[in-house]
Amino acid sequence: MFVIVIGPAAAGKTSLAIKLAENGILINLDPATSIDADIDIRKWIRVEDVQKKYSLGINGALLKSMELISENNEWIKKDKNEIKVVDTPGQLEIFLYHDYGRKIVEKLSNYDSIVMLFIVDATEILSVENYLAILAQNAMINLKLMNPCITVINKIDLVDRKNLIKYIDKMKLEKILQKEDVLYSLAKGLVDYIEYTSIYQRPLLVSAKTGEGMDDLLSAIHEIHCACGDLS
């Protein structure tokens, strides 16, 4: 099984895949940083060496990067006897905007199954509309990649519980928009979003630097290919 670990720049993605490794393989797809895994992209393509090559900036030389990736196949680990972590690059742009990431997850379902982490940052989670805009940007990438994506909000250890609890409370959330009343407008449709990320059935709480969460996140991530697995 590939787990696919997406997420904003600093919502500790690189912390989460290293802690979920530890039961199985770590494979670094961020071209523009090396970690301490077992495959490195970075072995075959290095965002120094496409800005270079073909005289483009760092943001650019990263989507030429991915592009490359997404046509290499020395990177790919088959065995489908391991969890295979695949750790990528925080530009949410190569999933949302680009065919990169798309032709990325296809290529790796043809070798096994595929479960995508969504990975939210708790303390980015101070406002309404903060948390909504994070939601709207799962439930886009569910839509544009069409596999099983779990969202999973990390950190956990840093944050008041009760207060992120209100936001991920659907009803609770929808009163908090009740009193303000120019976000609301704004705002009420974005609460649908919610139903597309699965946090609507389960909310999965976890701390990649104490452990808190990680075995129901582990139990998740097998649920979702099992027959009798919904999430709820």
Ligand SMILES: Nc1nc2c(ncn2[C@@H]2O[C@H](COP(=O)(O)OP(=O)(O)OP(=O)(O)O)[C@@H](O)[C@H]2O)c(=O)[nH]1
Given for the second form:
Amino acid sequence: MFVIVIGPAAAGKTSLAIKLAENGILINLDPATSIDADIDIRKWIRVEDVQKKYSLGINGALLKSMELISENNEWIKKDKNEIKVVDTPGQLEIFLYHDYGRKIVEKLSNYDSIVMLFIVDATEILSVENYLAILAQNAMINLKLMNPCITVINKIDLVDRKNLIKYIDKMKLEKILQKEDVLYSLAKGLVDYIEYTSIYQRPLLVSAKTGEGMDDLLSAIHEIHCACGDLS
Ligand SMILES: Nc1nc2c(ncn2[C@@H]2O[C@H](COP(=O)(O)OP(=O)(O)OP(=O)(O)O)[C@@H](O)[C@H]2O)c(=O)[nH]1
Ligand SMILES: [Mg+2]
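Now that we've seen the form predicted alone, could you pull up the form predicted in complex with this ligand?
In what comes next, the whole complex appears, and the chain from above leads the way.
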């Protein structure tokens, strides 16, 4: 199974990927950052080389690198029956606005089953609006990649859990979202969507730093894997 770790910059993707890969192998798909991975994309594609070769700025070079990665097969570990954790770059636009992410996911799905994680930084969830905006990004990623993700709230060690639950508990959230206006409808739709994918009923709160919640995350990954990717 490939466990693809996606999320905004500095949410803790690499930290979580390293922890998860203790039970499998780690594939680094970030062409800008070297980590101690079993397979490192930088062996074949390095953003600084791409920048020079194509005379691009740093963001253009990262996009071009992702295009090259989507066309390259050398980094793909094809053996089944092991957890292959894929760490990705934090520039979400790769997945939100371009097709490279989808190409990569489609390619991997030819070799093994896929479980995707969308990593959220708990310290960014400071209001209902904030949380819903994060869910909207999560929903867009699901649409673009045509795969549902498990929403994983990381850095739980840095926040007051009670405060966080206020925003992510459906009953409490619906109480807050009382106004009958167009934004309420949008917010309600997002909450229903997340509930439909069952992620919402079981928000996964973890800390890559302390290890809290990691067992639940591993169980969820295996559960989804056994259900052949059916989250409903
Ligand atoms: N307190 C705390 N810090 C964390 C946790 N997870 C990650 N961090 C810290 O957050 C920072 C970013 O972590 P990374 O794992 O590099 O995040 P990332 O999402 O891979 O970042 P990019 O690849 O740059 O997008 C580092 O300083 C980590 O040590 C966590 O659960 N708790
Ligand atoms: Mg990283």
